[in-house]
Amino acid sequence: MIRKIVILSAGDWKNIRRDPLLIFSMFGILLLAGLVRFGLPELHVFLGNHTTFNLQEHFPLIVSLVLLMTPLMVGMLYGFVLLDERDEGMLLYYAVTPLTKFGYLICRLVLPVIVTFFLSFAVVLFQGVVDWNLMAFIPIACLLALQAPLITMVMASLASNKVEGLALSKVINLSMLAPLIDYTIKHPIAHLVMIFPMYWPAHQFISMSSGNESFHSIFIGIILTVIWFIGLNRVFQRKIG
C-alpha cells in the first residue's frame, strides 16, 4: 500500500505543478501564519493606541481559524485532483487494476491526512502569538488532519466536475466560520454550528490556550467526522457506481 501511495503522490505532484493556483494554496497557509506572527502584534498595538479594543484576547480564535485553513486547502487540493481523475475516467482504470476503487480511494484520503498533520504543526510553530504545548496539540493536529479527507469527500461526492467543484469550494469555505459564529454570537441558536466537524478542532485549540486540559471536544469532533464521512462515502459510492 505504501508503494502505491508513493506512486500516486508522484502523479499528484505532476498535476499540482501544472496549476500555479494549487501550488499557492499549499504555501499560502504558511504565508498566512507569517502574517499572523508579524502582523497581529502590530495591529494589536495600533488598535490599543486608538481604541479600547483588546485584540490580544482574540488571538487564539484568529490562530484557530488559520489552523482550519490547513485541512481546508489540502482537502480541496486533493478534491480537485480526484475530480480531475474522475473526469478523465481514471476511476474505471483503477477499478480493473490490483489497486481497485477502494484502494484508490484509501490512497487519496490517506495523503491529505498526512500532509495536514505535519502542515498543522508548521503553522502552530510559525504563528508565535499563542502559547501551546506539544502534548495538548497532538490530538488537535490529529482532528485537523481528519478534516482534510472529509473536505475531499465533500467535493468528490457533491461536485460532478471541476467547475462545480470550484463553486462548491466557496460554500465549503463558509464552514470555517462555524467557530467564529459560536464565539461572537451568544444566542443558543449559534450552537447549531457544532454539527460541523470543522468547529471542534478550533474549539479545542481555544480551550487549550485558556488552560482547559479537557479533551471532550476531540472525542465529539472525531464522532461527528466519522458520521459525516460515512454519509458522504455512501453518496460517493453511488456516484461512481
Second form
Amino acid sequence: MIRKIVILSAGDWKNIRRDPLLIFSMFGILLLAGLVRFGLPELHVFLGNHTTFNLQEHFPLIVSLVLLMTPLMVGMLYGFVLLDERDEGMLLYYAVTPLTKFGYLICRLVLPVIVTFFLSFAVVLFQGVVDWNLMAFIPIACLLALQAPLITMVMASLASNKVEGLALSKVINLSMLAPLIDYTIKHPIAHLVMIFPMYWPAHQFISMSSGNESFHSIFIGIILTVIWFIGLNRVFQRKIG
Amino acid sequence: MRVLELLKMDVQFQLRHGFYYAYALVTAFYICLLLLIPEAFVQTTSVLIVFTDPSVLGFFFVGGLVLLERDQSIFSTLYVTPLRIHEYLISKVSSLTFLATATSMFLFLVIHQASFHVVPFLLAVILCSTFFTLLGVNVAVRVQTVNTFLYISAALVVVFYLPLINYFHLYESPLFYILPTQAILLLMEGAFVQLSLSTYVYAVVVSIVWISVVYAWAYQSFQQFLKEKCFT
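Having seen the form predicted on its own, I'd like the form predicted together with its partner chain now, please.
Complete assembly follows, chain above in first position.
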C-alpha cells in the first residue's frame, strides 16, 4: 500500500510541476507574508499618526491569521482537485486499481500535509514582525499542517460536486476567522469557536509570542483535529460508498 | 417563455447546491461584523463588503457552473433543443445577479435601514454582477479545472479592483475612470451622497459599454467552446 501511495504521490508531483497552480498558491501566500513584513509596520505608523490605535499589539494575531491561510489555501486546492476528479468520474478508475478508494484518499491528503508544513515555515521566516523560536514553532507547524487535509476532507465529504465545493469554500473561509472572533469579542459565547480545530494553531502562536511555553493548545488541537477527521471520514465513506 | 423556464431551473439548481444557504451565512457574518465595528467606519466598510463579495459572486460561481455542466456533458444535450446561447447567458447572468442583489439589499437594509439611496445602489450591484458574471463565463470556457479558474480570476480581479486605491484616496488617476469598477464604485457611493446627473450618465455609459463588449466576447467564446470541446 505504502509503495502505491508513493507512486501516486510522485505522479502528483509531476502534475504539479506541469500545472503551476500549487506554485501560484505558494506565491500567493508568500506575497501575503511579504505584505505583512513591509506593509504592517507602515500601517502601524500611519494609524499611530491618525488615531490612538496601537496596531503593533495585534501583530501576533495578524501573523497567526496569515499562517492559517496556508492550510486553508492548500487544503482547498486539493479539495477542488478531489471534486474535479470526482465530477470527471476519475474516482471510479482509481477505485478499481490496487490503490483502492481509501488509498486514493490518503494520497490526496498526504501532499497537503507536507506542503503546508514547509510553507508555514517559509511564512514565519519571511514575516519578520513577530519574534518566534524554532523549537516552539515546530509543533505549531505540525498542527497547521494537519489542518490542510482536514479542509480537503470537509470539501470532499460535504460537497457533492465542484459547484457545491465553491459554495462551501465561502463558508470555510469564515472558519478561518475563529481566532479573530475569540480575540475581539469578550463575551463567553465567543469561546464556542474553540470547537474549530483552526482556532488552536493560531491560539498557540499568539501565546508563544507572548512568552507562554505551555503546549496545551497543541494537544487540544490535535485531539480536536482527529475527532473532526474521524467524523468527516465517516461522511466521506458514505458518500463515495 | 424559454428563457424564464431556464431561469427557474438555474435558480432551483443554485438553491439545491447551497448557494443561497452559503450566502445567508456569509451575509449574517458580515452583518455581525458591521454591527461590531466603530460607527465611523460602517459606511465605507459596507460599500467595500458589497463591492468585493456579493456583487462579484457571479464571477466566482459561474466558473463552477460552466465547468460542472461540461463534465456532466449537459451542453451536447442542451443544444439539441431550440435553446440559444443568448438565452443560456441571460439566464446565468440573471439568476446569479438575483442572488447578488438580494444579498446586497438585505445587508444594506439591515445596516442602514432606510437611510440610503436605493436606486444608485441597486444599479451598481446589478451592473457589477452582470459584468463580472459575463467575465467569469469568458474565463470558465478557457480552463480545465476549478483551481485554474480561481487563480486566473484572482489575477483579473486585482486589475478590476484597482479603483479601490482611488476609493481610499491613496492615489488618484484619471485612468481608473476607464474601468467599469470605478463607475460602479461611484454609483455605490451614491447610496450615501447625492450624485450629479453627469456622474450617473458617465457611470451607466461606461458600465454598459464594458458589459456589451464582455457579452459579445462571452457569446463568441461560448460558441467556440461548444464547437471545440462539447460537440466533438
